[in-house]
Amino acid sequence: MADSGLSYDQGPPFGAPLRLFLTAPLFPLLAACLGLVMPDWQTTRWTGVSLAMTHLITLGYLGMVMLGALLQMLPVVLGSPVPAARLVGWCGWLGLGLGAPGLALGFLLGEPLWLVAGTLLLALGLVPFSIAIAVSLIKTRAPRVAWPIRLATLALLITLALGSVLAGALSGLWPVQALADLTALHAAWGLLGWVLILVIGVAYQVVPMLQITPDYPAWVTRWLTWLMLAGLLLYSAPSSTDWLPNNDLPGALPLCASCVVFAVVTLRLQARRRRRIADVSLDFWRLGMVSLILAALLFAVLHGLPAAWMAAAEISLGILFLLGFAASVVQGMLYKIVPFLAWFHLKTQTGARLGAIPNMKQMLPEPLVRQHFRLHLAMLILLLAAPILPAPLGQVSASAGLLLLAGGAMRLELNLRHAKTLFLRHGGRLGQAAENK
C-alpha cells in the first residue's frame, strides 16, 4: 500500500475511530428489526417507520462511520490533526448514539418531545465535531485536497439546519409551508451534499492508496464536487413566487451527471489497478458504483413516472442510494481501514517484527468478509424486488431482505470485533497514539 506523504504519527489513538466503527452496525440492525415488526415502510417513504429507518441508517450507521473516518483521515492524509480529537470524538459518538434513536422514536410515536430531544442531541454532538473539522481543514497544508471535505462539512451544517426547521415544524413549534419541498431539500443536502461529496473526497485519497489504482484525473478532482455544489444550489434556488423550489430539473441534471461521472471513473480506475488479486472490499466498491449509477438514472426520471409508480420508485431510490451505494462503499472502506489501523498501531506500540504480530489479512480474514458481501448482495436484491412484486411475494421478499440486513450488520460487527480482539490479545492499547512507543 502506497503511503508516501502520509502522517500516521499524527493520527488519534486507535480507540477513537474504532468506538464509532463498532457502534455503527447496531443501527442497521435496529432498522431491520423495526421494518420486520412494522412492514408498512413499503407503502410510502412518509410513514413513521420509513422515516425512522432512514434516519437510523443515515445518522446512526453512515454518520458514525464517516465521523470515525474523518478523525483518522484529516491528520494522516491532510497533515492536520483534529483539535481535541478525543473530546469531539466522544461528542459525536454520544450525539449520534443518543440522537438518532431519539429522532427515530419521535417519528415512530409521532411525539414532538422525542423529535425535539433527538434533534438537540444530534446538534450537541455534530456541531462541536463540525467546528473541530472546520478548524482542521483551515489549518491543512493541502488546501486543494481538502476542498471536497470542506464542501461536505458545509452540506452537513445545512442539513442540520433544515432538519431542525423540519423537526420544529413537525413538533408544532412553528409553521412551515410546502413541508414536502423542504423535506426534499433536507434529503438532497444530506445525501448528495454530506454523504456523496464526502465519499468522493475520501475516494480521491483511499481508492489509489488502498486499491493500488492510478490517481483520479485532475479534471475530476478539480471540478466534480464543485459541479455537485452548483447542482445543489440550483436544486435549492427560490422560485419567483416562493422560497422553495418548484422545478428541480436544472439542479437534478448536474447532480445526476456528477454521480455517473464519479462512478464510471472509479470503476475504470479499479479496472486498471496494479494488484490483480481477489479483493472482497473491491467488490463492495463495485457494487456501490453500479448502485450509484442506477440511483442517478432513477432520480433523473423520477418525476416523469406515472403517479401509480411513484411510491415504489421513491422507496427503490432510497434503497439503491443508502444500502446499494453508501453502505456498500462504507463497508468496503471499513474492511481496508480497520485491519490496517489495527496492524499499524500494534506494530508501532509493540515494536514487534514482521511475522510476530498478525498481518492485515489475519486481522480480518477474507472468508469472514466474503460472508458479509454475500449477505449484503442478497439483501439488496430482495429489498429492491419487494416494492415491485405482488403483495404476498413483495412482503416475503421484504422480510427476507430485512433478515439479511440484520445478519449483515451482525456479521460486520463480529468481523470488526475480530480485529479488535487480535489487537488487544497481542498487546495493543486502544488509548495510546501511534507516536507513543
The other form holds:
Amino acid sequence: MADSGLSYDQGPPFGAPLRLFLTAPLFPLLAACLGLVMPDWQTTRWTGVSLAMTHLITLGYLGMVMLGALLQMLPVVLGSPVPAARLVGWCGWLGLGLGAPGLALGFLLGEPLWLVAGTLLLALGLVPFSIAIAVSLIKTRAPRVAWPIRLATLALLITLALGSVLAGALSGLWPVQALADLTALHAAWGLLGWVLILVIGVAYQVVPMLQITPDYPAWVTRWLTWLMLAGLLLYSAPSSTDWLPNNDLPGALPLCASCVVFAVVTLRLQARRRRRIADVSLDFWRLGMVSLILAALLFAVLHGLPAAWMAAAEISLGILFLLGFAASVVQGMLYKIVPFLAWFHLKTQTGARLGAIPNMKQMLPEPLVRQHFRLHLAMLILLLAAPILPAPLGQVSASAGLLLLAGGAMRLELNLRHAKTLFLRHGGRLGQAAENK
Ligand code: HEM
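Show the form predicted in complex with ligand HEM, please, because up to now only the form predicted on its own has appeared in this conversation.
To see the whole picture, the full complex is given below, headed by that same chain.
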C-alpha cells in the first residue's frame, strides 16, 4: 500500500482519525442498551426509542467513522489536505459525540429542549466539517475520484437541513406541512445520499487498494453516483409523477437498481482479487454487499406488502441497511485502515527497520477480528428473524440480537485499542503527523 503513489505523509496525525474511530463503537453499545430496556422499538420505526436508536447508529456510529475516514482519505487519496484538520476533527468529534446522544434523548423524552440542543450541537460539529471537506474537494487534483464524495457531502448538508426543520417542527418552533413526506425525504438523503454514495465513492479507492482487486469498471465510476443523484431528485419531487399509482417508483427504481449494480460489481471484483488468502475484512464487505442487495429488493416490494406486515418490514429494512450493509462495510474498512495507519506512522516516526516493529497482522490479529465477525453475523440473523418468529420467541431473538450488538461493539473497541496500545508501546506519538519526524 505504501508504494501506491498515495501521499500518506500528507495525512493528519494518527490521533486525529483514531479519536473518532475509538469513540464510534460506544454508540451501537448505547443503542443496544436502549433497545434492551425499551423493547417497543420492535413495534414501529416511529417510537421515540426507534428514532433514538436510528440516530445513535447513523450519526453516532456511522457519522464518527466516516468523518475519521474522510479526514484520513482526502489528503492521501485526493492529494488535497483538509484545511485546519485538527480543529475540524475536534469539532466533528464534539458535535457528533454530544449532539447524537442529545438528539436521541430528545426523541426518547419527546423533549423539545433536547431535540433543539442536539440539533445545534450536531450543526456546530458537522457544518464546519462539511465546509472544510468542500474546500479540500474543490482543491483536489483528482476531480473524477472526488465527485462521489462531493455528492455525499451535499447529501449530508441536505439531510442536516431537513433534520433541523423536522426537529424544529417537532419542538413547536414552526409549523410543517406533510411531516411524514419530509421525514421520508430526510431519511432518503441521509441513508442513500450521505451513507451509500460515500461508501461507493470510498469503495472505488479502497476495494482495489486494500483487497488487491481489479479497478471498478469506468462505466460504474463515471455514471453510478449520478444515476443515484437523479433517483434522489426524482424521489424528492413526486408531485411530478402524481399520475402513477405509487409516485415514489420513478425515484425508487434507479436507487434500488444502483444498489444492486454496486453490490454485484463489488462482489465480482472481490471474486477476482489477486491475493487469495482468507481475510475477515473481506467477509465484512461481502456481508455488506449481500445485505445491500436484500435491502434494495425489500425496498422495491415494500409498497406491495400487506398492511399488517408493513411495520415489521420497515424495521427489517432499517436493520438490513444500517447494520447489515453500512456497519459491515465500515467495520471491514476499519480493520484494514487502523492497523495500516498504526504501522505506517510508527515506521515513519521511529524509522525502525522492518521486523523491529509490529506488522499489520500483529497490530490487529485476525482471530480477534474473526470473533467480531461471528458476533456481527449472529446479531444480524437474530434481529432479522425476530419480526418473523411467533411471540415470545421473537422478543427473545430480538434481545439476544441486541446483546450481540453490544458484544460486537465492545469487541470492536477492544480490537482498535489493541492496535493503539502496540503503537504507543513501541514509541508511537499520536499527535505527530507523518512528515515532520
Ligand atoms: C442534524 C442532524 C439530524 C437531525 C436534527 C435529525 C432529525 C430527525 C427528525 C426530527 C426525524 C423525524 C422524526 C419523526 O418524524 O418523528 C428524523 C427521522 C429520521 N432521520 Fe434524522 N436527523 C438528523 C440526521 C440524520 C442522519 C445523518 C440520518 C441518516 C444518515 C438520519 C436518518 C433518519 C431516519 C432514517 C429517520 C426516519 C426514521 C425512520 O424512518 O425510522 N437523520 N430525523
